[in-house]
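So this first bit is one chain, no partners, the form predicted on its own, shown in structure tokens.
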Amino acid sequence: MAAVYDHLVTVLTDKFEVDAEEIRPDMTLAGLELDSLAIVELYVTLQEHWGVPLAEDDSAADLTVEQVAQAVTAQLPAGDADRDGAPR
């Protein structure tokens, strides 16, 4: 899950301009000041990068960064979550 979490942090900082110091596993997406459109865009970005389906109804503002990383990790084939952040 570390690779997924690290990639998620990179997306949040690069694409959504969230200050890296604000990102913690227990921080919610709303706490990072992502609105509903940004959250959907985040999920689409993660789906495209990892090649996994993520349910839109799971893209809630009250999810933590760790929960989002866990949702992606749960969809990956065994072993993929431990790679360097690049899909196969």
Second form
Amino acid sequence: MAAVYDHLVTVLTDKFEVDAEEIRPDMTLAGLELDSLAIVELYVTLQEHWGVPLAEDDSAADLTVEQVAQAVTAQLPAGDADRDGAPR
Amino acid sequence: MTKVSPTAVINGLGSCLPPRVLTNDDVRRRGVLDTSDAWIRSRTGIARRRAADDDISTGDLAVAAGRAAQESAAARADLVLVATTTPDRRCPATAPEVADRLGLGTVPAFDLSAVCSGFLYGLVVATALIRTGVCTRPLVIGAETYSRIIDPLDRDTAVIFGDGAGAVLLRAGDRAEPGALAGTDWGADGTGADLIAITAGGARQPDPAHRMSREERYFRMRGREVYGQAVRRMTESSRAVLAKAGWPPASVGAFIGHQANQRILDSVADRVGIPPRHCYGNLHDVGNTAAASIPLALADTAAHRRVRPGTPTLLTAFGGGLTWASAAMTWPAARPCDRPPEPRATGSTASPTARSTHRRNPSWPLSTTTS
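The structure above corresponds to the form predicted on its own; please give the structure of the form predicted in complex with the partner chain next.
Below is the entire complex, every chain and molecule, led by the chain shown above.
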């Protein structure tokens, strides 16, 4: 989960130019000013990186950063969530 | 005896746009849509599109674009393929009448239905027909009047689509020539058939007299799922066709993706590794013209001489079906021609005044925007 969350923060800051200080686990994607297409793009990016199936029609503006990270983590085989070696 | 030649070469480029322009505000007002010019531009990259008047059909646009492509090539077609989602009639195909109106006699002519991938599907078929010696000068036309199938009250689609037609005339040639096809890739996935669809009007739900809801009657698209599929499929297909051609992404000097949505195009180009300066298109000015989008973007970019002939070029498209296709080619040397629509009432094999498009000619109707 920590690696997924950290990667998500990196994607949000690098690709979507979200200010890192605004990103908190309980912040919604809409709150981070991602529009509907940006949210789908985020899902596509996460699917590619983690190799997991995420349904784009499940993407929604009211999802929080933590909920998105959980959706990815739930699809990962046990132990894979920390494969990037990020600190727990 | 038919000579089997190594590949197809784009020898002529033609285009036809109906003159009526619809701005984003026009579309918003017409459908009383809860949207704005700024919203549409930020989500789609589209500022305006063309709409055919009621007396102009897909075939009328196709005839003009086909005539323009033949004029550009200074050659006549020996086969006509019309890629369209919006044929003039459910039966027969639009292409035979287009061929007749072009004065081509009894050449083979057929329609191809692959929605927004239709033109590149047609290019794959025509290239194969040339390579196998079945024909030598196929005319591939992408022509659409989405204004006839779009629900003006549906914000998700009403702001996206526009009418128009583009065409290429191919000939048998050598791989070293500008405009030569170096590789093609195509595919389909029917598990996504419902993502882009018109429910009624076919064999499954044919009764046109039956009262139909807007949902059944009009074109519908499930935008979020289509976005994901479009990005993935066009990226994979682009990589596949470049691998077949033996071209690294960095060698591509011109990229034209199906002019669906600027954000999708940017996403695909970024994934494939094509820098923005090599991306071309006219989405901003004509919207998504479905099967017509790639030949229209080719013709517009060529009219402005933005790409040097011979430049390695990547074309890719995605559409309903689901379908996708890509082509690796070198940029053609052909000077494109543009023609006004040819309504049937006045249209015949008689030729209206052509607008030849040269750099100094100010009559070219579009400004190209890099995508």
